[in-house]
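One chain is shown next in structure tokens, namely the form predicted on its own.
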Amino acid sequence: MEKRIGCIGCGNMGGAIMAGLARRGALWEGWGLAAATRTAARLEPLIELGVRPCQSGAEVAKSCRYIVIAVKPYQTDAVLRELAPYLTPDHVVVSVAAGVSMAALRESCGGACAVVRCMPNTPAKVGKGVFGLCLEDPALTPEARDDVQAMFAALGVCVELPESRFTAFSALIGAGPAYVFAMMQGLVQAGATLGFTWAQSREMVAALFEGSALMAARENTPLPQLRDEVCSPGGLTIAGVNALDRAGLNGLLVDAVLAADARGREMER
């Protein structure tokens, strides 16, 4: 079977994954990309990037070895059961559906092929995603494992996890952009209060987060030290940091992640 990557469901996440792979075309030379989705308009920008449109999931399965399932969690079982007659041991099904277990994926596929769970986050849309990968299926060959890791590494950072850690990963990283955007919105609002335009505030705050994140990623300096290096004794920064400490910002962030984790575990049950 030709090494082709196919995607069923090209909404926000499926479309982001396929667009990201298409833009990294040199990496996938000789592979080819294909996709099918219910809303034809979602395929148009992907077609412009070189993704071959398919009329059905069955068509994707007939031509692609790696099949990304990017439909809603409640739709995953039905989609896979429709695909099952076309799946062979050469196929690898990769699901990005939250809360759908490896066991459920294998059952829906009729045990016909290897399955992989992937938990992405929305920065995948700009090639800066963080992907949790569960590669525990014994049917997954070393070659297929390498291919799947390379596929998502092209779109950001990959972290291999046991399935038991997926809810925690979702609470911290999958939901993480929402926490970050909430903090950004607070700073943008403060900028507008200080007299900057909304557009100026957003541009400056986005650059602030980008630069700070790059420092945190590239330097081994502890985060509290990076914070303290900005704070001159008796200066304005330490006054602002003191206000955050009195409000318990760190505790609020921890509570948010733990609340998301608890809700995720409820949903699993």
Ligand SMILES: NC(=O)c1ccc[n+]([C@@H]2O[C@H](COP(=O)([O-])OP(=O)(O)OC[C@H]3O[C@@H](n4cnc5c(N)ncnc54)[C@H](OP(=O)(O)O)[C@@H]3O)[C@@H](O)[C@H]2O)c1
The other form holds:
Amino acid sequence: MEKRIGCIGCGNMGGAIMAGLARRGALWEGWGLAAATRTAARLEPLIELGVRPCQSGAEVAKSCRYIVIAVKPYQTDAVLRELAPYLTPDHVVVSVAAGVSMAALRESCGGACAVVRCMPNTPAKVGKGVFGLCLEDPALTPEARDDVQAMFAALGVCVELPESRFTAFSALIGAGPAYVFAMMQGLVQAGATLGFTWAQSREMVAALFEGSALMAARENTPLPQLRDEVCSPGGLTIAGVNALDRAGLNGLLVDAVLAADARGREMER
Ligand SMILES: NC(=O)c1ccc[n+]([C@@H]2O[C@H](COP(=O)([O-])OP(=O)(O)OC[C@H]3O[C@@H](n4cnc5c(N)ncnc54)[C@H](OP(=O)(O)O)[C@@H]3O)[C@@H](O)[C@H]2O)c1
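For the form predicted together with the named molecule instead of the form predicted on its own, what are the coordinates?
First the chain shown before, then all remaining chains and molecules of the complex.
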């Protein structure tokens, strides 16, 4: 079977993954991309990027070795059960469904092929996602493992995780964009308070996060040092940072992630 990648369910996340892969076309030369989804109109932007439309999951399975399942978590079992008769040991099913376990995926596929669990976050939509990957299925060959890692590495940063770490990953990174957007909103509000227009403020704050994130990712300098380098003694920045410290920003962020992790564990039970 050719190393094609197919997707079933091309809404926000499936559409983002397939569009991202299609845009990295050169990397996937010779692989080919195919997709099936319930509302045909959602395939149009993907077709424009060179993705082959399929009428059904079965058609995806006939031509694609790697099958990304990106329907809602509650739809995943039914979609996989319908697909199961077309799955062979050559296939690899990659589910991005939040909270659907490896055991549940294997059962829905009737044990026909290897399964991979993936937890993406929303910046995947702009090619800057962080993907948690559980590659623990013993049926996964070393070649398939490399292919799946390469596939998601083309869309952002990949972190291989045991399934037991998925809730923690979701609380920190899956939920992470919400924390970041909340912090951005506070700064945009501050900009408007200082008389910048909302639009100016938003544009400047987005660039501030992008630039700071690049520095944090590229440099080995410890974060407290990067922060202190902005704070001249007796200056304006240290006055602002002191206010953040008095409010306990670090502790608040730790509490937010722990609350999300606790809720995730509660939902698993
Ligand atoms: N969005 C995120 O930020 C995010 C983050 C982490 C994980 N995820 C996971 O990604 C998955 C998809 O989420 P989403 O936000 O992308 O949802 P979504 O936008 O609703 O996309 C789901 C797509 O699946 C299609 N679909 C439903 N049943 C189908 C079937 N039987 N055959 C083919 N296609 C079918 C839907 O068709 P219609 O267009 O007709 O409804 C829809 O386009 C979920 O499991 C979620 O847990 C999403």
